[in-house]
Each structure stands twice: as C-alpha cells, then as structure tokens.
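Consider the single chain below, provided in structure tokens and representing the form predicted alone.
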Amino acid sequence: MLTSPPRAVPSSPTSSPTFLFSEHATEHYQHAIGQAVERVCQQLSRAPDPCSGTSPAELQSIMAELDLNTPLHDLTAVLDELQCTYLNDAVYFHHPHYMAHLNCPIVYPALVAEVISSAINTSVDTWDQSAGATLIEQALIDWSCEKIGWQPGADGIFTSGGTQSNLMALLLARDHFCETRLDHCVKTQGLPPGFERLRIFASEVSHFSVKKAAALLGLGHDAVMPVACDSAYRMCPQALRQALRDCQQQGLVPMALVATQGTTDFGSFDPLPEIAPICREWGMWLHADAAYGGGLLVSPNYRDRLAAIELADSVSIDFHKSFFQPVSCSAFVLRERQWLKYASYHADYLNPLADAQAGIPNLVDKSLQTTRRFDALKLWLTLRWMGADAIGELFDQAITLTAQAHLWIEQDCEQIELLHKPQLSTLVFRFAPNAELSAQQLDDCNRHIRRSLFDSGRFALAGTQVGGQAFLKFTFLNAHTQLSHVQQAIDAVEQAGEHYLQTLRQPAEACA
C-alpha cells in the first residue's frame, strides 16, 4: 500500500511579522489550528463530567504563578499551559449532565463558520469593510422578519445578545414616543421635560435587562412597572389593565411594554393575543423579548406558542440559545425599518449620509455598535448546511424532554416539589422531604444540593428564588440529554439532600 510521506511540522515563527496572518503564514496557521482542534477533541473525549468542580482559589493560585511578560515561544507549551488554566476546568455545555443555564450545545457547521470569520476578520459596520458579509447578514434579518410574519419593510440588526437587543428596543420606543407624542427629538435635544413620568411595563418575572436598559436610558429602575402574573407565570392582562389605570391616575405616562416570550426561570409566554390590543389602545410600543423562545420560529411542533408575535413592534431573538449557535449570535428586529433612524449617526469618515442616499448598505447606520463581528455567518452556514427544520427539531426534543421529566417527577418523586408545568425547556423544583424543616433550613438544604453537585463535577443545575424561597432549576437545550440523565440527576439531588439532613440531625443526636 502506498502511503504519503509524513508532513513536516513547521517550526515556530521567530520574529513578530511572521505571526501576521497572510498568504505567507498559511502553513503555520493550518498547523496551529490543527493543534488547537486536536486539544479540544482530546478534552471532549476524556471529560466524564460537565465540570471539574474546581474553586476560584485553586485556579487563582495557578494564574498567580504566570508571568504575562514572559512569552513561551512554543505552541505546545502554550497549549499545555492553557490546559491547566482553562480546558481542564471549563464548563462543558455539550455534556448531557449540564442542565443549568440557557447555554446550548452548538452545531459544528457554526464552528466551521467561526474558523472562516475569525481568519478573514470582517467587520460588518460598512460595505467597504465587509461586502458580501453585509448582504448575508441582511438576508438573515429579512428571513427572521419573514418567520415572525412581518411584511416587507421590516428590518433589524445582529446584536451581542438579548440584553443589547432589549436596550435597543426601549431606546427606539422612548425616542419614537417623544417624537410622535411630545414633538421632541431626544437624539439632538436630550430627555424632554417630564421624562421622569415615562413608564415601561413588564411582567414581574421579566428579564433583569429591562431595568438595566431603563437605567441606561436615563429613566431609572423605578420607570419599570411590574405586572402581576397568573399561576403559569404569564403576564395577566387584567392586572395590566389595572396597572395602566393606576399609572394614569398618578399622572404617569405609559410608554412601552415588554412581553416576554420564554421567561428565563419558567419558559412562560406572556399572552400576546390579549396584550397587543391593550398596547394599541394605550399607544404603547410593544416589544417581544423572545431571546429564549425565539427558537420556536423554526419549530415543527410548538410554533403556536409564539401566537401573535407578528403584532409586536420589535422582537429580540438569541440564536446562541435555541438555534444552537456559539456566543454571540443574536438579533434585534422591528416591524418598521424607518424606526431605526433613532439609532443612526452618519460619520463623514465612515458612513456619510451620501452613502445612504446612494443606496450603499452600511449596517452601522442601524447599530448601537460600530466595529462588529460577522456573527451572522454562523447562522448562515447552519441554515444552508442543516436547514431550519433540523434546528427546530433539536429545540423540540428539549421541550419534549422537559414535559417527560415533569410527568415522571410528578408521578414518581415524592420528595421533589414541582413549581409549574413547563411551556418550554425549563423546570423549577426543589427537594422537599417530609421531615420537619423550617423555611430557612429548606432553603439552605436546596442551596447546599446545588453547590455540592457542582463541586462534585457530576451535574450542573441552576438555582433561583421564587417568592423569597430557594428552588433548583433544570434548563434543557441538549438533544443528547435523555430522561435517564434527568432521573440520575434527581437521584443525586435526593442523595445530596438526605446527606444534608443527616448533618442537621447529628447535633441533635449528640445532645441527646
């Protein structure tokens, strides 16, 4: 059998210019990328748990010994060091026992895109820096708007995540309200007299980024009015109407409403079919925060849970959650392209007004960022390679698993208290044994369970508070996670809980 001769390993560059990526460095580039990929693959093959359970102090002691002013000058040595400082103790979201936050395993077509986009290093702020990348991003924005159900004339921009998207939504809502209702231009004149009366409405379980955005926009946390939820943690339309009447009686001015489509803790959907008419009646901007639930836009089975999302004025979508893309990959889209003018600025050296008048597509015209990565390429390659239905099926599997886990716990786990019936892929619960425990002891027990499981490295679960009480939370986004993995996790929760109860009993037994 004929075999190819072994390929020579290129020696490390010896001068700074040779490290620059160009046609002269392709051999070194290919070798280095190959070495890095090999390290990652080796780590995945030998990582039995989602995390190592290391402590900050342990890693800080390793970091303290490093001298950043003394380079290692050798890729193998650099990767060996990285193994100790990062790879060994990273949290691996692809593992079926990772059930904590809204971190998804990622599809490898998107990783191919990352290799390409990082090497070319396109910045998609202006046409003369990006060319075809601009058109790819715009095509994906148009595709997203079409999936929502908007007519031509809708638009948007890729963002760093839901927090930035929500900020952009409320910025446009504020400026649109001030222009159309107060004849005031915030962009040039600043906040209008009486701005402290403006109010934003959101459910009591909405994302914290709504309050952060209000603060950044000069309105303050107090401008966000929490609206009561029903038993399924959805905004209650009757409570909204009452909150609006109360607001009016106090001389306050309703400006915008954020309807969450997939809350972080409960995966609940504020009822847009009932909320949208109320917003129209009161002249409020309606923003749908679908950072989590936006994946249902391509769901074969659960798309109806986004009912009436087309009635929103703007929408947040995190592709790096339920579309299985690497961080960061998100979008802010809105029903009317003209509203993006509130975020625009024309710099003579970068995106002069003459470019816009000539039809040159400079995406910085509608972005809060200037320099911006070509994150759209990840979603583009995924759609062109896998297809939208395949992405939706992955998310559907996570939603189906959550329903299965809820049913099994409800029927078979006497020591587990379920808080809600899931609508998406999160499940809030807690260890609640029959033993007589104070409320504080029960909270401490559940916090201990989460810490002990993470410290062991075996399972990564999230924790939250509901009504001042401590709960645990599963978040499922991994199609490799099966009901058997959930059952193992619940067994571990109960074992950790029983162990904690033993520690409570020991002092009492010692006294006896």
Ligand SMILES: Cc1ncc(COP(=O)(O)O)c(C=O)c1O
Given for the second form:
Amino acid sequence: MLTSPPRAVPSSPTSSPTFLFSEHATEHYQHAIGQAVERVCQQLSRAPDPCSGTSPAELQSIMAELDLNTPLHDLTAVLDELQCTYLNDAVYFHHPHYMAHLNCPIVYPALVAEVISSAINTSVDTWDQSAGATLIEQALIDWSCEKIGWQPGADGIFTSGGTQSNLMALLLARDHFCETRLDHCVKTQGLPPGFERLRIFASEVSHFSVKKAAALLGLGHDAVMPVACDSAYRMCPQALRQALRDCQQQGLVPMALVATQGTTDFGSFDPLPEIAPICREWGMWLHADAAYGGGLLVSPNYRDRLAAIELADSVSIDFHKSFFQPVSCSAFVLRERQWLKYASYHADYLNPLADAQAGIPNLVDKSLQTTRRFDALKLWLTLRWMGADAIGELFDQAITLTAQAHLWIEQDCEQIELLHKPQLSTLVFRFAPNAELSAQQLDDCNRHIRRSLFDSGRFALAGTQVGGQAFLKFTFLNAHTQLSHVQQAIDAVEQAGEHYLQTLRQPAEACA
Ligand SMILES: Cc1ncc(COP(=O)(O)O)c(C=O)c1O
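Got the form predicted alone; could you also share the form predicted together with the ligand?
What follows is the entire complex, opening with the chain shown before.
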C-alpha cells in the first residue's frame, strides 16, 4: 500500500496571502509567533542595561525614514526594522536596575495567557462573545472581594487601570449621592442644580487621577480638597475633620473621600480605621485607591497594612502593578453590587434588559467600556499555576529590600538625604552633599543626576517634587533586585552628583 510521506513543515513558511487567522493559518501563526518569541529572548539575553538612553530625536530620525505605505512583506525584515525602532531602545522593567516607576517585572504564566487571549480575541462585554471568559473574570472579581473581606453581594469589573477604576468610583459616588440625598438621577438628567458645591476629599499626596476624574465628572479639579498628611505622608484624620468643618461653613457639600492605600511616591497608607468612621458620620462614599498597595491582599507578611480596607465602599486594585501582570490588568470592586447600576446601559442589540432578567451574565452591564480585552485570563493562569502566595512573596521581597535599602542608606550614605521611612516599596531621597548650594542648585543637581543616569542607560530612577523641591525616587518591584544593585545605584547617584558639583566649581576656578 502506498502511504504518503509525512508532510514536511517548512522552516520558514511564506506568509498566507490573506494573513487571516484561522485553522488554515496555524502553521504561519506558529512560525511567526516563534520568531517573535525568539527576538524577545535574544533581546533579554543581550540587554545589559534597563534602557539605552536614546533621545526622542534619535528615534524620530529612524522613524522618519520609514514609509508606512510600503509594507516589507517579510517577517524577518519586519522584525529587523522593529529591532531598530523599538526593541533596541525599549525600557526593560524586568532588569534589576530598573527602579523608576510602578512598572513591575511580569510572571510568565501571564504571558502564556496573553498568547491565548490575543489569538482567541474574546471580548468580555457579553456572554455571547465570551462564554467561559465571563465566568473566569467574575470568579476573579469574587475572589478579590473575598480577599478584601467583603460579604457576598460585593461585585466589580476589570478595568484598564487605576485611572479608570478611580473614575468609576467617583462616578458611582457622585450618582449615589445625588440619588439618595438630592433625589436626582444624574445618569438620565445630568448634573443637579448646585453640583458645583460637591466636594471630594483626598490626601495632598493622592494620585492625580482623582483630579482628572473630578474634571471628567463635570466637577472640576477644584472640587478635590487636599487633606494634609502627617510626617509619614498619611492623611491626617484631625486635618480631615477640620477640612470637613471648613467646607460645611462655606456651604460646600462633602460627597466622597479617596483614601490611598500605597501612595505613588511614598507608599504610605491613609489610616482607614480612623477615616472610615468619619466618612460614615458625614455620609461620604469611601473609596480606597489600592492601585499600588492592593498586592498586599495576597502578602504572607504585610497584609495587615491594608487594615480595615473592608470598610471601604469601593477599591481600585492594579494587578499590573503589584501582582506582576502585564499591562493592562486591573479591577474596580465595590461592597454593594446594586451601585453598579449607575454605570449600566442596556442596548437592544447587545445587552438587552431581558438578558439580565433571564440571568445571562453580560459584563458590559457594569463596565464603562464596551469591547473589552480578556485581561482577567492573565491573572487566572497566574493563580492557577503559581498560586496567590507565590505572588505575595514576590511583592514581599520588594518591600523587604526597600527596608534594607533604607537602613543601609541611613547608616552609610552621608550625602543622601532620605525623606521618609518606607511603608511599601518606594524610597524618596536626594543627593544632598556637604556643600554650599542654593535650593535651586540642589534641585538642578538632582535633576541632572536622574537625567544622566537615564542617558547612560545604566539605571532608571524616578524623580518627583516634594514641597516644591526636586527629589529622586526608587520604586522596587523586582525580586531580582538585590541590595548590591541599590548600592551600585547610589554610587552612580553620588558620582553624577559630584560631577555636577565640579561643573559648578569650574567657572569659579577658571576666574581665579
Ligand atoms: C495610587 C495610584 N492610583 C492610581 C494610579 C493610576 O493607575 P494606572 O496607571 O493603572 O491608571 C496610580 C499609578 O501609578 C497610582 O500610583
């Protein structure tokens, strides 16, 4: 009997003429994805630094050479081009010298999920576009609510990030306030008369997305009342009481409070056990912005820093910050499912009311977005493969490193001024040499340090401003970053600072 020889898989199949992904394109798909993965692996094994220090002008000149109307038709050529426009100069968050913003290294179970979810291309807006994906997302929402300590009846939705979660919190807070206190439905009628008197309270170091949300909600930045902090950058309850009384005297109306659980710069926690009763007393919605600190929900050692989070009405959690997930992966959760009605709309073609009445779960009913990525799959595979404790341990290691770094700097680095004792995994500090420098020179010096380290590509640090003065910031999220890396970074800071001081001295020396 004649048998046909096994079909040879070409090592480099030419592209399918249509490029459409289907059962006919699996060979092309596997080959192309393999090539892409290969590039990433090569890049990681070669990149000695977290960034290249390239300038916008350098990359813009490469981009200017490209003609988007002339495709390359060949994957290798496409990837070679991408090497120059992106991969060579990208900023690599997995690198132990990346210590800048709240970007985490990611765990590879989540990358497996990215491959699957992008290929299947589920949209989790309705059951008829998602099936099991909807149940997976809902299970993760329920799991997050349980970790917070809420009873059944709590609910939530995955979002694009903390910014959207905070917007959603304040939208629900505004509409709930207007419905229950003013007998006014904002969703159908728009803002009520006197809306300009509504006020939101947040600490003076809360995230700027609170102000952005206030603007988007028609209340404006000025509706956000900054509450003073104590010396550890936590909202001060006495200052809050005073601010509320002042508002009342001016005829303003407190509506909501945002208590940050892990502030962006200082990792500080507004004290919920003291703030929650004040919110209850004043009838204010209490939102906990745990975009950063939310990772402590699975921490084996530091969970107690989220004390009383269950007293919040709603919580933002960014899995793409402290759960080691790729961007985007985030959730907005709340204590009472019914309040999600302020965000809902039933479209006849998509999620008719009849579906909800029949118990069909259409997640779009509770989302600000319509078409929405199945970002929950990343967290799902991570939890099913690694488990929550392993995630919590990664975050704990970063927190422990931060405490060690603080201690070492305090004891050994005379020229470094520390601004706070860390409560999470950031450290705000500055180079403050024993030299006669004006406040402006000190600011310029620290800005120079940050720029020169970034330009060298060797270390990525963040910069911030406190009390109008320039500071540097470490954000640690990488369990591969050791104290020795921090010591090298501080050496580099001191060297760059000394170099700046020399440039200051040179003109004077030249005149002498
Ligand atoms: C405390 C806090 N809230 C909200 C956000 C905004 O989160 P996202 O960047 O995911 O929109 C951040 C970002 O750093 C943050 O630190």
